[in-house]
Amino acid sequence: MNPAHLARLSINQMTVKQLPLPELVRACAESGVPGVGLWREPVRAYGVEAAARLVREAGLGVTTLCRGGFFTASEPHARVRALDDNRAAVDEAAALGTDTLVLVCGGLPEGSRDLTGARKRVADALAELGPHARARGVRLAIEPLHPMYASDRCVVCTLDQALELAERFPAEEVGVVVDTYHLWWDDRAPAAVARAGAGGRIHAFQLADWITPLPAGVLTGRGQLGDGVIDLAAWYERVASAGYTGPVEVELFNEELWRRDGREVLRQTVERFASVVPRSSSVR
């Protein structure tokens, strides 16, 4: 494999969640993978400062921190708690040395059918958090999720909807995540990718394939690259053509992969990534 294919690769921690953080960092360094995307829960368990030091001493970069968000609660005290937690997430991202906090915005509150109101509360939360994030050198990255998650996880379902929220704020404060798993089905997404790129709002790019049938609960249906129906190479080119030159993060949630040896999964992921990245555009 040409090492140039790895220049932008990042392995999200959930892809090989069976690996403890030190082993993940060591395996990425040994494989020539320059970046990792981290999750708050295992990082907090390890210690934020200790995790930052571990990654830094291995010569890796933290490409994103997942996740902030869940802004849609209507009860005042719950909203205060959510904002406080998101400020803490911003501070953790800054401590880890990443400039990108991924936001999963939240679903409908229990008993609610008010999508419009929920989306307004997302906008209100972004307005409160944006200045704090900017002061800490962290960008808020709205991740639109597939519509099947709208009720319980994310009322922002398309890239257009994410951009309509993000564009109310400076690009250095709020942008979007382009995730193939969530966007591949939307025929308006290619134009939205170009729009996001033109505005400097693609703050993260994540790859996962779509496999069917989806598992019960659907959360763990993100397939290994090349195992599903998404034209991942076309998405890579689309995002590159929009001007994005940052990390390309592989984020997989898959019970079958989690049951396997984590280092084996990481090796396979690196190999599959090479087939996604056209040799003519492996370094931009």
Second form
There are 2 protein chains.
Amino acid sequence: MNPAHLARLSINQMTVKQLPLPELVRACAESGVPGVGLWREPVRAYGVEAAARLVREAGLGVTTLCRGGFFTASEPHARVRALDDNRAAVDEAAALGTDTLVLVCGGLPEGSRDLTGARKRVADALAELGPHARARGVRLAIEPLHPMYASDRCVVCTLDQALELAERFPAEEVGVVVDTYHLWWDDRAPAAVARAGAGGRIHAFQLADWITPLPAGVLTGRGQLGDGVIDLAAWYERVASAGYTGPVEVELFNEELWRRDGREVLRQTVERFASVVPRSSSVR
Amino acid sequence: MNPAHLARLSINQMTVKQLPLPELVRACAESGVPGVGLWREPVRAYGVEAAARLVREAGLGVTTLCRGGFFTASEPHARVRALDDNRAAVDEAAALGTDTLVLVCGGLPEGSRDLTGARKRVADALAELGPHARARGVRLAIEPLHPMYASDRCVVCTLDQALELAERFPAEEVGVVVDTYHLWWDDRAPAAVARAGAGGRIHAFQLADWITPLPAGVLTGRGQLGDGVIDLAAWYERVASAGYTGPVEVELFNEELWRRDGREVLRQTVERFASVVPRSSSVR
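What about the form predicted in complex with another copy of the chain, after the form predicted alone?
Let's see the whole complex now, leading with the same chain.
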């Protein structure tokens, strides 16, 4: 049913957030896309069980749920709330049938300049959440974000840092997300990818391209595959060479794409993905 | 004449670019600021020899000249022009009496996705320029820029990368710039600062704070000292502990500061700098 070269493709819901969930699911099924990456807010608005059924009945798989995390609060009540919310996210992931919860770890608390302390609190939260996640069959996947988000979104800035956190726990509990948008600039990332793969810790692989100029706030400037400077084919091969055989999600946040017809953007994304996948991979 | 706690302070011209050079020089001299960091374009507009005389007669020193670099073109004629321009920058630095030319190494050439190749061309250019700079008594100072500039401005993204480039050459020829704005997020930067200091390769030290949200284009959002999340006092101590005793330049690119009265911004910057310098340092 799915063309061979699309067998690993997953469309992250944010890429075409203009499509309501049923339209996203229908468009993916019609396009031969076997997977979707979902976000908690739209899933909860639709209903978690209903969303799970919708996706399942269309013959699709949920590759990841985005997102847990935001572990860096130092105020005790805020920490308790964050952990409770993350346990709920784990349960939602299990209900959706995905084994992977993506974690955006959180930035510096208001008024703080203590990066080291914030990173320590991420480790503490992983220790508390890990057993709950494992019991539900859900793996926690730390996503290192580009350093331009270090203050307000994620104090984990490199794949090496994410691995140093993950490796304190069993690989079935905690791993990493390899996202080209966040890692492409880092000359140490290729070695870290190999290490992550050898340890069975690549829990998700996401593609987006890097384009400039960045928009104000730098959140919604991710480029369509092929529009930017990242050698995506090389990244695809690199992650495959590290032993990763799982889904490849396309996750774009882009105002211009969001203004266009969602089904057209999805078709374009499928085409662009096909041009990224090395020919040798399509017959694997 | 200079208060002890300002003995190492230098104001980079861009911080108060609304001030014409004579006003900048007068305001620094009146405020007890002993150094200025200059930029090529306004210096050339004023006249290199005239600028050198102006600064000298005010009793100030030129701490750095910004900037050479942009070494990453692959097209042969563009490379020749870039090297010629850098030789001119070295000569201008020597004429101004500064021993440090700051290098912004350049981004990816149009249409290229080859970061490794671009970094290799930076090394090649340093090899060609080094002897010319040394003969003029000018040190080349590689400035690693924040990874958000990797594609369009500087393929050298970390202090480790900058050091790996610099260490191929004698420290009197090639060193690095430690700029808090570019490096604050990097957990490997402290070790790299120590290594750079031990090797005598910290050729400049610049301060700016990190504030969000970032503006479109991400060039003009550097925060006034104390307005952001960087632990500047810790960075000051870290660089001092690495053995660096040279000037400390404040280099802010900030639209809001540029709209204000330049002399007032300069006064504020001096006050903020004083609050960053640890008390123990003021009596050194």
